[in-house]
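Let's start with one chain on its own, the form predicted on its own, as structure tokens.
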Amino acid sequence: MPTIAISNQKGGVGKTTLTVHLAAWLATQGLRVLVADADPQANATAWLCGGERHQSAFWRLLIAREKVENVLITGRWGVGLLPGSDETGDAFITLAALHRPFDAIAQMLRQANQVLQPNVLLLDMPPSKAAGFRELLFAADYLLVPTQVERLSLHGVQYMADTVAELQREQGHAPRLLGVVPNFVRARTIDHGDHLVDLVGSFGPLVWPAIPLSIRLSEAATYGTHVWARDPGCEAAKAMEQVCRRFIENMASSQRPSAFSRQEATGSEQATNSQ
């Protein structure tokens, strides 16, 4: 029952898009999927619940001390959801004010895993170093980093690497990198091509197949569905399925990356062949 944080400290990189699509695809494969919406913007909650508002699961579990069975809701495609709201940020601030242990969030998510028994827990993270960010990252077993292939977004990947390294030094635990997902890619433009080469040069085979920029992904968010329902034959749908299949392959493999480290990259040729 691994917990996977989907995160990039740079906002606007498509982390919620990736979270929802991964959850939907895994659920259609017969897996029990639990999404914990840790973002105060609660976009994953709105997407999975057709725009309905819910109380923050993190507030109810961490501060109000409710039982996880009472907090869980079922979203689209049968995906289990610990919903988010603007109270989520308040929960993390209150947690710090109460001087609760650093691993309080990790303990809460472990309990949710034990009670609900999902095959996988996807943690939709806040977009920046907000209250609770490091504690949430500490709670994860693995890390999946979506990124645009723009200069500032690529810096966000390095910021994640630095944050995870600090977490490992200070707390003795940090999530292992599962992959880096280039998102909203315009493959035929020179700048995106160059930045994609730079990304592969830095992280090698940890770079997953690129997801192209597509209006179909925007439509999926607007209509509360997934890209396969909008246009299953489009390039974005095919790329998103490749990413989902890579997720299954990496989680099933015994040869998982040992840490989030640029030094683990083994070169662009190997990464290109793996895609």
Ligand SMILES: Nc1ncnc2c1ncn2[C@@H]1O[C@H](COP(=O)(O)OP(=O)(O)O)[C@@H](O)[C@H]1O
Given for the second form:
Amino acid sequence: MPTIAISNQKGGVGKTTLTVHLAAWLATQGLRVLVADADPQANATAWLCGGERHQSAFWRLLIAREKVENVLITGRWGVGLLPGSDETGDAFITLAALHRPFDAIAQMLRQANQVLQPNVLLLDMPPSKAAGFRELLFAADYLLVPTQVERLSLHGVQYMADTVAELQREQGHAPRLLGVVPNFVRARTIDHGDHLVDLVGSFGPLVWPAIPLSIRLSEAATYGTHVWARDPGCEAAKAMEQVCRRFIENMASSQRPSAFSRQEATGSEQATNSQ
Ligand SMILES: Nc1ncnc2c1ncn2[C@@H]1O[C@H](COP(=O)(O)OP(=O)(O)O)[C@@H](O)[C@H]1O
Ligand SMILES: [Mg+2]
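Following the display of the form predicted on its own, present the structure of the form predicted together with the named molecule.
Complete assembly follows, chain above in first position.
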């Protein structure tokens, strides 16, 4: 099933926020969701596990060679999780010194997909300078890029597009850019409006609905829940739902085989594979 990397060269742009909200929303639609926390900061793990700490799944799978079913844990909303910790970075560094990291990481994720059979695998990515970044990206089918809408942030999106092109050239495979998700948007400010126009100018229909700057989203992270639980009627809740619906639509219309269908996207009463 498709592996989607949620990534941006920059930190603090909302990668983990988007990963956790997509995971929560898809899981409550009845889909089997697997999150692989590939960031050594392990924020997705803390969020999905109420602050509990876990050993790094990447270390246990790539270096200690454990079985994926022993490493899997179940997080909030029934989301399957391959947890992260600071050992995740050590795993990627060790791997790079040992042998071919591109093959090893791709094989690890393929195996997780085969054994655990999720409908979707979301990869919460580390920063671009971190070990394992290019290898993880190589292993993904699709790429989602959350971004702020400052001028320099737009360079970060271009950097991701360039990295994808480079991977394609050098390794013969790269994820397809699924969408760019503007985040922290202040709709009524002129500069954000201008930068959004620039973003659409560069990436056209790949620009997804914008998520507003909202205290409700930072509260969701603080309290280990999602924005719909904090305030279902707020703008950020509505925007995040639009983003999730867009995700389902794109997956359903993608050419790769996947378990997504429009039927599954219409509501939990029709959902299959409930956890
Ligand atoms: N739209 C938003 N409005 C307000 N705060 C947000 C928004 N998106 C994310 N945040 C907060 O910004 C911080 C960074 O977000 P995070 O998802 O951890 O970024 P990344 O994973 O890219 O480093 C977190 O404290 C998160 O709660
Ligand atoms: Mg993060």
